[in-house]
Structure formats: structure tokens, C-alpha cells
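Given next, in C-alpha cells, is a single chain: the form predicted on its own.
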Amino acid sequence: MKAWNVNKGNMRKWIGKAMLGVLCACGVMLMLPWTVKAATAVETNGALKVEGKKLVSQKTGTEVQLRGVSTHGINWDVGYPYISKAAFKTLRDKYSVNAIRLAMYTTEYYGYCDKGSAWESKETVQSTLKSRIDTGVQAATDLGMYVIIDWHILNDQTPKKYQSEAKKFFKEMSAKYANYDNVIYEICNEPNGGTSWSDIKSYANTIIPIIRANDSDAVIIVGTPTWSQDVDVVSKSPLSYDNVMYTLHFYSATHQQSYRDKLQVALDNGLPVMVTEFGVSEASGAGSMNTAEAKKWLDMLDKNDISYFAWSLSNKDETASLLKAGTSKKSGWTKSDLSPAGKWVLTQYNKRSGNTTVSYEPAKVGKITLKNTKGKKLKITIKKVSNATGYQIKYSTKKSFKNAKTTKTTKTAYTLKKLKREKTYYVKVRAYRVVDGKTYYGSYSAVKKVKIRK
């Protein structure tokens, strides 16, 4: 047999991974002194199907709980912009969040079945929205989260009113990305309005099976009467599909115990249930938080294993949407991005999902001290941040920053040269933390001044 030649580094990197793959095996996770990527919820489950009441994975027959984030109408400014890989990996990476809903609206301004007032031909505002929707499935895909499609009906009320339209669609999606393990098609948002059980029941019977004549395993979510709530009613007379879920959506500061009660009727009868719509706001998504029936309400959901969606990824200036309104970032948000609703829904997803770090962003710097020293030099000394990997120092002979120079130190006191004398500096410094080759960075600490007199 020939000799391994294996130096110790080698060998020790051997050994830790063959000790990693029993562990994992047994259920044991271990932290190593190097970083092991972790793998993506579709990697570790692969494509999804529905027994019982249960969503669980097809490739380890193991229970999965989607926590996503639903995009505003993606027919407008505040929807589509969002619609990207930095996006979704900034709240899969950061947030927790394992799956992304595309809302599209099919009536409004740039509604997919009536476009409203918008110039386009109805051709160009149809073909606009699918890009947007393989746009999105595209940056799902390449970041292993699952992805809704969804048919947003609202203002049509009943889904059978473009149920022409619908057929057309689902028939072009469906046969698009029959071979993607991600997908999952929400075929009609909130009937409303009087739509009966009857009445969408009757659509489910028409576009399922176009959906399966592509698709024949992609779970596939029907809309409930009263804007996705009676999913007791539903309860008593379910479809005969496999792989079909129905929809319930709460707001919580409008929907209380008794539509938990509607939940509980239908579990209670095993109907596969997922939230694909939920707010900590009022109905309208405006008006009032109210976290503490929010919390009530993901305390069971969780307690079911069941699924939901975070209404809204957007800025809008409602109380729904996740981000600050006047936000301009579209991706990297750090916690000062987000609304008090985006806050708190979003660390309800960390601490849900076991991950107690909301961000990788360090804490501000909270103070700074400058002395001018002998040779035209400037003493920084920075009070230590906690997990920070450096510090980036700011400085310039303008109150505004203008024409600033930056430096980093990883040394929390540095030493400034070459300045110029009778000139007053302005100084602010923030903490920076790197994590798998990206830089996050902190808040900025108070500007400090001192005038070069040495």
C-alpha cells in the first residue's frame, strides 16, 4: 500500500471534516475553527409536497415551515424594484428568510388583465410582468429559496372573472418551470366580494389541472372566500387535488381569536393550511401595529408548523410595508432601514428560526478622542466595539465632510499624518465587521474637532 503524504495542516482539516459528517449525521452541531457554508432550504429539502396537513420535504420526508416575505404589487414602483438577487439574499442572509411571494396584481394601473391607465399595449404590460416574475424566480433559484407565483386577485373579486386569462398564464408558467423544485403557484389571492366556496372551487377545478399537466408535484395554493379567511368552510368541502393547500391571511391589529378559531376548525378537520399574506397592521395594511396578537397568532402557526408571508417588501408609506418609508436602499438593509413593523417581524424570523443576530452590522462607535500630537499628527483613540473587525476614520477640513479622505485601522487608536497646520480637522469613525468576504458597516460615532497648532 503506498504512504499517504499528508502534512498536519492537511490531515487536521481531514479529520475535523470526517468528524463534522458523523456529528451532522447523529444531529449534533459542532463549531469548528473554520466556516462550513450552510445549505440552503432548497438544497436540504428539495422539492416540497403536502401530507396530511403537513408541508414536508420530498427529498427527507421531514416537516418544512417556509418564513418569507411577500413583495408589494410588483405592477409598481413600490413593488418591482425589489425584485432582485441582492434582495432576496439580503433577507435570506440577514432576516431568515427562506421564501419570496411575487404578487402580481391582475387588474389596477399595470394590471395583467387590465392594465388601468397605463400607455403600454396590454402585450408589453404582460410580457413586463413576466420578466419581472423570472426575474425573481431566477434570484430565488440561484439563492436556494422557494418562490411563490402569485395571481393577485382584489379589486376583480371573484377569480373567475379572468379565468380565461388565468388558464393562459398558469398554462405558460407551469411548462417555464415544470423542472424547477422551488416553485409553487398561488392561483387566485383573495376572493371577495360574495365569492362563494363554490365559485372557486369551480376555477381550482379548472387550473389545477392545467398546472398539472406540466407540473404534476408542485404544490399548488388555492384562495378561500372572504378575502382568504373562511378557511373553516373550506375545511368541509376540500379539492381531491394531491399537493393543494388553501389560504388563510390575518392582519392583526383587524383579525383576532375568532379567525384563530377558523384555523383551528380546519386543522381540526386536516385542512393543509398556509398563510401566504400576513400584517401587523389593520386590514387595509395602514392604521395600527398590534404586536401582541401577532405574536399570538405565529405562536400557533409555529406551534403547527405552518407557513407564512410577511406583507410587504416596500417602502410604500403604509404600515404594512417592511421598509422605512423614503427608504432608497434596495437590498442591505440594516435594521435603521426598516419600519417598526419590519423590525419586529423580521426579529421574530431571526429568533424564530434560531438565529439571535439580527445583522452583521457592529454597534455605533460610541466615543472618540483626538490629540494633536508633535509633527502635524492626530491621535484618534476609539472606544472598543464589540465584534468589530476594524475601523474606518473619517476626516476632513470641512464641517460637511466635503472632499473627506477615509482610512481603516483594525487598532483601536491610530495615528493621523501629514496634516496641515492651523487647519481645524473634523473626525467621525464607525466600526466595520467582515463576514464571508463582505464588509458591513456601523453607525457613524459624533464628529469630534481639533485644531493642528504642533
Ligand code: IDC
Second form
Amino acid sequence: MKAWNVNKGNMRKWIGKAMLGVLCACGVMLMLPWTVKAATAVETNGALKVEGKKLVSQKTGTEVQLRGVSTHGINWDVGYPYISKAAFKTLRDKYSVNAIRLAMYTTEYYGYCDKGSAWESKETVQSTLKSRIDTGVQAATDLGMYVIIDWHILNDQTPKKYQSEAKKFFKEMSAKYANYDNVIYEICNEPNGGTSWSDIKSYANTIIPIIRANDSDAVIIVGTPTWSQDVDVVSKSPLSYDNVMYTLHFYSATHQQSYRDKLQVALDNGLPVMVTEFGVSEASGAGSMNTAEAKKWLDMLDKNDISYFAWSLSNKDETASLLKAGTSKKSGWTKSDLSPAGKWVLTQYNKRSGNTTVSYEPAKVGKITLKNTKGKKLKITIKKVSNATGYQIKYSTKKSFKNAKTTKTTKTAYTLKKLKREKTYYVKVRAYRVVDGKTYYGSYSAVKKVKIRK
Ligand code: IDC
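Return one more block: the form predicted together with this ligand, after the form predicted on its own shown previously.
Let us now look at the entire complex, which starts with that chain.
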């Protein structure tokens, strides 16, 4: 075995080189953390499955939590313009979103089953909607994001009403996307108007086998009675299929502790739940915002690895919209393009997913001025940095800052005392910011020096 016949000296050199290589690679990664591309959610997890209460990666067996955004109705002009790779990429890269829900209303304005006032033929309306779904699925797939195809029943109240249309639709969708690991089917958004769990069950027992015939292991989401609130009721009598989850929807200015209690009952009974829609608004999508309650919800969902999707990716002038009312940007949104709800929700997403591309570091301190005042004192004035919790001052009598001392202040002026006369002091300052108990530092200012004469 010639290859192993190396003398020790060469071996040592070789190990040295290899270690240097590793060190360099680590160094580059440390220096450029923002440019290191993380694997996408789908690359990491592949197809999903349901195990007990949890959504799990078929590839790794570990739990997967989706943080998603729901479109507004893809039938609506405040919804479909955001079905694009650019828009989804912004959500993925800037706001830690790993899944999209494509909400296709079945009734109302351009509804799939009841086109309302649309003048186009039903065939045209349906093919337009299907092509929007395809655009969305392809964009999500290219970006390694999961995607829900949502049969968005609402004013039709019971999924039984358009069951025959649903059968055709899901047959076609599941055939088309059978080989897509990232596609999830949601078969009835929000049954309401007194639709019972047994009505929904009978619908689900019709639709699920149709999907399964094409796509044997797809995850399927089933709506629950009373606008997808009664997960407690469902948990007493779930369906008998594998890879099924049940929907809970909440709007935090309306649905609070008593609804979380329903979720707790469902979890205690072992029901797999997915929150395919939530808003920080009232149930109407409008009205006031309640982020304190929304935080309680997200804390509970995170604790239980439950996936959630925010309603909705829209610039419609209503509280729940994530984009600022009337903004014309279709992607590339910065914080200032988001609505108050959007800012809150997407900041939570970044925090909760530990997105390393968001930085809490304050900006570099632009300017400091030093003034020796009477009594061996040195007054430091710092140019204010926005969002800083305070400033850290580092000073030394050596240019190299050897044996430097540090001190902190929350003000933009600070006086160092008991300094040594006739010594030159070197000073630099950096801002810091405390977020959730963690301190983040900005870059140091340029070094300034002053000789203590008085
Ligand atoms: C709302 C939209 C609103 C639209 C209305 C149509 O936000 O712009 O006019 O639908 O009826 C749901 C539904 C979802 C609702 C949302 C807010 O699933 O379609 O969207 N909501 O009311 N359930 C609870 C709240």
C-alpha cells in the first residue's frame, strides 16, 4: 500500500497543510458569515411526514417547523401580484420565511367555483387561477421553500357545497405535483355556518384518497369547524389517515386564551396541528392590532414546534396586511415598506428562526471628541448612534491599547477621572445594543488622543 508509506516528516507537513487549509476555510467563514449560503429548507429536510403530533423531515427524521406567509386571495388584485420568485426570495432571505401558502378562494370575486362578478368564462377564471398556482409552486420550488395549495372555502361555508369541483381540482393538482417534495395540500380553509366535524370528515374521506392515489405520502391539511377553531372537538375523533394535520386559525386581537386552551386540549389528545393562517388583527383582518397576545400565541406554537403562516402578503389597506397600504413594490421590501403588522410579524420570524442575516449590531460610532478638563479629567463626547443602548469606551496610555481599560455609559458624554498628568491617552468608542438580554457591539470609532496637562 504505497500511499500509506509516507515518512513521518512528510506526514507532519501534510497534516500541517491540511490544518492550515481548515483554519483558512474557517477564517473565511467567520469573516464572511453573510455570504455563506445556507441550505434551503427543502434541501435540508426533503419531503415531510407527520409523526405523532409533529411535522418531521423524511430525510433526517427531525422536527420541522414552517414559518410561512399566506398570500391574500390569489384571485384578488391585492394578492396575485406577489406570486413571484422575487417576492418569495425577499421573504426567504430577509425575513426567514421558509414556506408560502397560496390561498385560492372558491367563491366570491373570481372564485374558482363561483366567479362572482367576473366577466370571463368559468374556464378562463379557473385556468388563470391554476396558472397562478403553478407560478407560485415553481417559484417556491426553485427557492427550496415549502408551498401549500389552499382550497380557500369561506362564504361557501361547507366544503360539501363544491365537493365535486374539489375532487377534480385535487386530482389534477396531485397528479401535476406528485413528484414535488415541497407541496402540501390544504383541502378546506375554514368550514363555518354550522358545518360539523362529521360533515368535514365525510368530505376529507372523499378528497384524501384522491390525492393519495397520485401522491401517496403528501402532507394534507384539513380545516376544522367554526372557521378552523375547533381543534379540541376534532382531537376526540381524528381521521384515520397518516400524514394529515388539522388547522387552527387565530387573529390575536379577537382569539385569545380560551382559543389557546382549545389548542392545548388538542395537543393533550395528540392531534397534529398546523396554523395555516394567523393575523395580529381582529378576525375581520381589520381593526386593532394585538401583538402582546400574538406573542403568547407564537411562544406556544414555537414551544410545540407548530408551523404557522401569517395572513397576508398584501398591500390592501387592512390591519393584517404585511405590506404598507398601497405600496407599489412587488418584492425587495425593506422594513419601511412593511405595515405595522408586517414589521412585527417578520421581525418575530427573524428572531425566532435565529436568522444570522439580521444584524442587531448598532452602527459604527462616527465621531468622538476629547477634552482635558481641570483635575486630570477627560471629557469624551460621542456622536449619537441610533438604536444604541449605550457606548463602551476603551482607553489606554499606549497606542496599541495594551492594558486598556473599558467603561460603559448610556449617555453621549462621559468624563474619565483620576488620569495621569503629562500622559497621552488614546481613546476609542463603540456603541452596543441589548436585544433579548444579549449584547451586540458595533465597530469602534477612529482612535483619538489627548495629553493630560491640567
Ligand atoms: C379576508 C381578507 C379581506 C377580504 C375577506 C373576504 O383579509 O381582505 O375582503 O377575506 O371575505 C379568515 C379567512 C380569510 C380572511 C381573514 C380576515 O380565511 O379569507 O381574509 N380571515 O378576515 N379567517 C379569519 C380571518
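Residue numbers count along the first chain shown, from 1. Throughout, rigid core stands for the largest set of C-alpha atoms superposing within 1.5 Å between the two forms. Only a predicted model underlies this, so the values are computations on that prediction, with no experimental measurement involved.
- Gly270: CA moves less than 2 Å between these two forms after rigid-core fitting.
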